[in-house]
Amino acid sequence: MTDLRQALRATPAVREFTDEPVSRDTVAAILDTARFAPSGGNRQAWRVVLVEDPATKAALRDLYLPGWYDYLAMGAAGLVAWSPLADREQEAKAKEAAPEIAARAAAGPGGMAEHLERVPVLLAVFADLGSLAAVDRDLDRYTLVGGASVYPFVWSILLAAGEHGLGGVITTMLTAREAQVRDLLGAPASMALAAMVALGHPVRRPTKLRRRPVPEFATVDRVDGVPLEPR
């Protein structure tokens, strides 16, 4: 138990890698662990789709860019990018730095965003729409309780690839070009682009993870009840 409560408090996110490859013997040994996380209807509603082609990698990159500097745009600018309550006029205003972002990027050494495709393992998680009961599916607000069923999946791939000195983000950048991903990688439109996974040997690892106290988002009863505190 003391291993999986260090492997939970110490699992960050990780954008830069070495050149040190990853055998599909070793995505094979972490998709084999990770394959037991819960699913609703244990219906594991999960598709996986290892990304080893160059080229392909490359067409990912191209279409993962644009939405990454929008991203840091809108948060250049206070916002939380799309959030489901923006002010929809905020957020294109904010992305009107856009390019310039990308201009200074193209500029400079550039990061996993601009280096995608040198990554060791890219994965791409699709969630299989028939497959998900999101009750929330009728509720006139933004749908969310589907993912219940395929992120816990994503997690357990980030837990178990620490088993095997990797490390790895979770990013859902390239949702927003979701048509374009599911024509390169041959998915089929009952599909959606839940995540996309990268893991490689770390270039370091951060050993201080910021996160906020229990008692800033736990409470007792109701949302605005007491902080529940330790006794």
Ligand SMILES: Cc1cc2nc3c(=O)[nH]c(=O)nc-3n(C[C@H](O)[C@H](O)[C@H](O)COP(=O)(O)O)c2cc1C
Contents of the next structure:
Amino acid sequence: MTDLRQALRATPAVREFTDEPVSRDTVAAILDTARFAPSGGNRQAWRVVLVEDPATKAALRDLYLPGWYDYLAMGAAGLVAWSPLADREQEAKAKEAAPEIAARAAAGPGGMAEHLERVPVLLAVFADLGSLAAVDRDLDRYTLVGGASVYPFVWSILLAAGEHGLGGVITTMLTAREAQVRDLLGAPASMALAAMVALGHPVRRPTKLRRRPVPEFATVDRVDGVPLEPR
Ligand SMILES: Cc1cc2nc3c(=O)[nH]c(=O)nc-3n(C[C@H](O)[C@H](O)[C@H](O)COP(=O)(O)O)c2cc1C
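Form predicted on its own done; form predicted in complex with the ligand now:
So here's everything in the complex, that chain up top.
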């Protein structure tokens, strides 16, 4: 298997990190590779903030947690959390369980969310809205295309981190608290928070990822066409 194939097929979401620090040089090297990602019109609308200040990291954790427990509550109720097509009433009902989930988490050891301030590298990735080619911006549906100019870059950060023995996860939970995050990090209103990327040395690195097989999501000629079978 080529290195690229291996990286594409086996780069997991890593949320448990050792205490080993990651240098600014390493982060800069990762971004130096990720910057070759494509973007609409090659506008490279991404803007990255490496968050090192402990008080800022703790503030980000506090902003992250309410959304995280809402997410878990919606998942526990069998919902696709924050689907643009979701029934908002059903969602609100599901979220009533969030405080209980939060209390249980507070009584336990906690995971990445509860200890976000300990994540070795936190990268806030903003999108400069003025530089996005969002061709669906005027359609009468949820807009999607603008993000496509930033998320390939975000994914390239994770792929490039693997070369340095690092793992991580793309998180978007904080975007629900975007205004507060912008205030914390000094971002203007023209910048949208695309992701907070967590990176560090993985405690463990799963290599077998669960993904749907090709015929389950690809068809020929039409959406209701015959499934595309890999040869
Ligand atoms: C756009 C996007 C948003 C995500 N948001 C979060 C998040 O807020 N918090 C989190 O812990 N993981 C988040 N993830 C990680 C996904 O849960 C993870 O990629 C998925 O479950 C697959 O995990 P695996 O590669 O380990 O199988 C996000 C991933 C993507 C691509």
